[in-house]
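The data below hold one chain only, encoded as structure tokens and taken in the form predicted on its own.
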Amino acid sequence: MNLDHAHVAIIGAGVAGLTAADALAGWGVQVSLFEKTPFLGGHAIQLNCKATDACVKCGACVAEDKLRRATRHPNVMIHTGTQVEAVSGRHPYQIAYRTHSPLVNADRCNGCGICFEKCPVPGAILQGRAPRVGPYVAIRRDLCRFFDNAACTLCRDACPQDAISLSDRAQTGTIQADAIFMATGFSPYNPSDKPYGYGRFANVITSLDAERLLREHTVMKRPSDGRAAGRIAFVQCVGSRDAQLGHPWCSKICCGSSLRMARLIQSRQNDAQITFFYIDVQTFGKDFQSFYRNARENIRMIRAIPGDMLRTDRDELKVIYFDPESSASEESVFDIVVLSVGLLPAGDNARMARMLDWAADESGFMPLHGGERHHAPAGIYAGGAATGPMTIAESVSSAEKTVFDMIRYLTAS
């Protein structure tokens, strides 16, 4: 097949999907990129740069670069707010999809924030994730009062760019694709059932919540009152390495991300006292040894996972844990607790696997790359965190490797 006539569908526009889209487009392949949410970039685009006096290879800038490159390439057709409904046929595949009305015109919206000020329902308007690529905001239909009884149009009426349309007419369409790349990414573990008070205590947050707070503020602020948090705890392996949950795997990104975040906080807040609760520390990056040595000198490291967490009368968080050094139960008090949540299979994996007639593995992740060894139908591939927990760098590498496999398949077809 002449690659200029080839068409590939990519399902998922996180860092792996964006990497694959840009790489395939560079080979002359036409790409249809499907993303079910209103925003491109997946979880990676939410990450805050953690450089202090030098780059620490956190990968946040990589996600932004992949996003800009993919969105600017003329061979990439982007479908946000779009759900793949059905896949049928072989060589080519017939893909049916449904696209929700975006409600906010990305070309008109300038991110002024007036809609946030006017909306009476917390969380009904979502902030865009990418700092320089639209859309900048999106509206949640399940919370917006207009879609309840059409009683509220405050955001639309106040928008100075006339960028908001509350019409909810979905559009359907079909395409033909010579190959399909599953880049559905991961789902973060929801720690509500853990004994840490997430969802009950405002100052117990997840690592992704902490990333967003550090993007919005110079220092780590407590959600309950906006005060800078001086005593901060990071709790590792929340929802991963947990046989009782059926999640025995290491999520790989948590140790590096949390320690980099801790050092960033300390570089911005000289008085910040940080405690790191862990099972063991996953190595990360070629400079791991020097970085980890420096972190241990500045961070209180406790090789234990807390058993309970209580809110005090002063709106502090009392963390109870077993200290292996003293062989006794100990208590420490913090202003904020960050739960490093594990990476789980994307919620769409099972549905998409059935649609593609390709079984996910026991964990729920997709097999690593397509091919007969994994009993994937010809032309079906998976990469990035859809196949298991990965760092940003590993997701990029996985996507690039998968693209070469796809190019070989397409040229031989």
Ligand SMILES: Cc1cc2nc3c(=O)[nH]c(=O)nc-3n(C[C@H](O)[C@H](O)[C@H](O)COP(=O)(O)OP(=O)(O)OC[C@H]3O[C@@H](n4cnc5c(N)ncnc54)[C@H](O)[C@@H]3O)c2cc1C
The other form holds:
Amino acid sequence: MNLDHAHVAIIGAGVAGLTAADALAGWGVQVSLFEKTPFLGGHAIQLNCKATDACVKCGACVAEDKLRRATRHPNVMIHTGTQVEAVSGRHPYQIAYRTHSPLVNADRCNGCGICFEKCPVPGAILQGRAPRVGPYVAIRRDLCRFFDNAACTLCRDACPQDAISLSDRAQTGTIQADAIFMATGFSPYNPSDKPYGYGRFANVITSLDAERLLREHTVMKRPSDGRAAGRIAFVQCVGSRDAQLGHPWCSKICCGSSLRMARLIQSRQNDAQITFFYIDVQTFGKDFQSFYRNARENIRMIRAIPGDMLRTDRDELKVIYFDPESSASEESVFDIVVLSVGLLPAGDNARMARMLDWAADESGFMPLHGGERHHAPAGIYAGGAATGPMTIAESVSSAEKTVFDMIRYLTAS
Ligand SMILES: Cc1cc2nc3c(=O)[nH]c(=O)nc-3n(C[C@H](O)[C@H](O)[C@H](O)COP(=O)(O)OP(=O)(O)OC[C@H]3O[C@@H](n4cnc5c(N)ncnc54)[C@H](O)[C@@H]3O)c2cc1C
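Show the form predicted together with this ligand, please, the one above being the form predicted on its own.
Now the full complex is given, and it begins with the chain already shown.
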């Protein structure tokens, strides 16, 4: 097949999907990129650059670069707010999709923020992470009071750009694709069932919440009262390496990400005292040894996973753990606790795999194409964190490798 006539559908516009879109487009392939949320960039676009006085190679900037490149390429057709509903046929595949009309017109919205001020429901209006690329503001239909019969139009009435249109129209469409790339990524573990008070204590947050807080305020502010947190605990392996939950794997990125975040906080808040509860530390990158040595000098490292967490009368968090050094139960008090949540298979994997006449492996992640078991149908591929926990750099190289396999497949067919 001449690549100029080839068409590939990519499902998921995280760093893996964006990398693949840009690379395939570079080969002359037409690409349809489907993203179910209103925003592009997946999880990686939500992360902070962790550089202090020098780059620490966290990879956050890679996502922005991939986003810019994919959105600028004329061969890439982007469908945000879109779910693939059915896949039929074989080479070419027929893909039926449904796109919810965007409630905020990205071309008109200037990101002034008046809609956030007017909205009576916390969290109903979402702020995007890449102000210069794609939509920057989106409204959640499931929370918006216009759609629950309350007919609230406060945001629409206040918008000086006339950018908000509260109509629940959805459009359906179909495309033909010669190959499909599943880049549906991962889901972060929801720690509500752990004995850490997540969802009950405002100052117990996940690592993704911490990324958002740091992005919004530069320093780590307590959600309960907006005070800068002085005593901060990180609890590692929440939802990973947990046989009881059926998640025995290490999520690979959490130790590196949390230690870099801890050092970033310390560089911005001189008085921040950071404690790190861990099982063991996963190495990352060639600079790991010097980074880790330096981190250990400034961070209290406790090789234990807390058993319980309580809120004190002064709205502090008391963490109870078994200290292997003293062989005794110990307590420490913190202003905020960050739970480093594990990376789980994306919630949609099973449904998507069924649609593609494929199957996830026993962990729930997608098997890599060409694996000995769980062979994919011809022309169907998966890459990035849809196939298992991985860093941004690994997601990029996984997507690039998958594109290479797809190009071979397309030229041979
Ligand atoms: C708290 C935290 C900190 C991290 N820190 C670092 C770090 O410092 N360095 C690092 O290298 N990595 C870090 N990571 C890992 C990084 O986020 C991943 O490597 C990266 O996001 C993987 O990209 P991806 O595109 O494979 O998946 P994702 O980012 O999960 O993107 C998948 C995309 O697919 C979309 N999607 C899913 N299902 C569908 C569907 N059915 N239809 C349409 N769209 C769909 C999703 O909405 C999403 O946009 C961190 C992760 C977390 C949670």
